[in-house]
Structures are given as C-alpha cells and as structure tokens.
Amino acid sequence: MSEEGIVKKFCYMNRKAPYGTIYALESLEVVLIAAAFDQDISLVFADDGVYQLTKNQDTNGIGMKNFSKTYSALGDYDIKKIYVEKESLDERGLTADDLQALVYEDEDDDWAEKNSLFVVDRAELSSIIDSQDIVLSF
C-alpha cells in the first residue's frame, strides 16, 4: 500500500446509489478499514452516489439493512474530507440541506465539532482527484 514512512493520499469515489448493489456498502467498509491504518482519506460522492448521504433513508420496503447512519461515524475515524459534487446534487433535485450533517471533533481546537462535508463543483472536484496518489471507484 505505502512505503514505510510515506503516507499515500487515497480517494474513494462513490458513484452508485446506496441500495440495489453492494458497491456503496463495500466502499464504506473499505474506507473504515483503511482509516484504521491511518491513511490520508478523501471520500467523493458523485452521480447517484450522492444519494448515499441523504437524510432519513428508509429501507423497510426493500428488505435491506439501512447502513446510512454509519456515515456519521466517519469523523471518529479521522475522516475529515468528504466531497459531494454540486452538479450531481443539482441534476437530482437535491441540495446540501438534503444531506446528513457529517462532522469530526478537532482535538487541536478543544474538541470543537467541525464540518467534514463539502459541496464542490466539478472543476474543484477534478483538482481534488488529481492531487490524490490512489483513486478507487465504487
């Protein structure tokens, strides 16, 4: 994964809807495992992947376990860079208000809760992705 002493920047791209395939849940599990190994992680949600972060998901009608609340634990794993593509939200009639509030506690600022979710446009997202060492798409 990384050479000794060198931290690689990992970007996990989430482009699939949260249910109907295993991609969203598998991505979340891989991210949590990588975070346990102190990797520099960025999460990106684009296309139908933006639905993974919507509030008030109800999976009763489809018979699948709702794992959406697990995203609120990302801050506990020191994952502070979560990007949502603005154009993907717009194309689906969503806004940032439709998304879960994701925060982390900043130990350098007396454990103040800080936002870890950022809505960015395609140009900014492209720059973020270009700065990564490894990009995995789900």
Partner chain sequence: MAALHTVNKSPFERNSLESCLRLAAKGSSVLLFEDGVIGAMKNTKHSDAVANAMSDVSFYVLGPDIKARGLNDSNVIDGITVIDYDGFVDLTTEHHTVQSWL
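Alt. form predicted together with the partner chain, vs. the form predicted alone above:
Chain alone follows, minus partners and molecules.
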C-alpha cells in the first residue's frame, strides 16, 4: 500500500448473542486483526448483538472464556466508533446502563479518556450503515 493508502469505511455488523454461537467471538477476532490495516472501522451491535456488550458477564459457570473484557481493549486498537441500536435495547428491556462503558485514550489530548460507545436510533443507524464501503455481517 502506498504511503497514503486507500482508506475504506468498514462496518462490522454484530447481531448474535455471545456464547450460544461462535459469531460474536469470531467477529471480535477479525476486528482485532483488521485494526492493523488503518482503515476507518465502525462496529455495530443490533438485535441480539446488544447482549455482547452487557456488563458483569460471568462465564465461570459455563466453562467458556469471558471475552467481554476484550471489548475494553478496542480503544487501544484505535476503534472509536461503536454503535448500539436503541430499539434493539428497548425490545429486550435493556438500557444503556446495562452495557459496559467503552472508551479510547486520545494520544493528542494528553491521553484523555473519551467515549467510544454510542447508542443511536434506527434511522441514525440506517444512515451510518448506508455510508459504509463494506459491511461484514456476523
């Protein structure tokens, strides 16, 4: 890739609950690898995908790795745009308070912590998705 490179808008669409299927973990691993390519990355959590971001996940009882802790590392990988669909939360009796806080540290602002998780409504999410070059579905 040339010095400037070609930056495309990549969107990772997450629509499944964690642990019951492998989609959530696979998506996370792909995102962590893809982050090395300096593209414009957005993560979307809609439908049952919102359960991936709940706080206080405890997998000791099911003998699986609790990968919800890894979402907090996304800021280190320069992933700063994480969108959660509000209507999906509503339909599930969840609110933003049920989700873990996600931040990134702004290197150019003395490492100040800034929010990277945005609850958006359906119309807003629709236009975010529409503005992407590539949408990867999980």
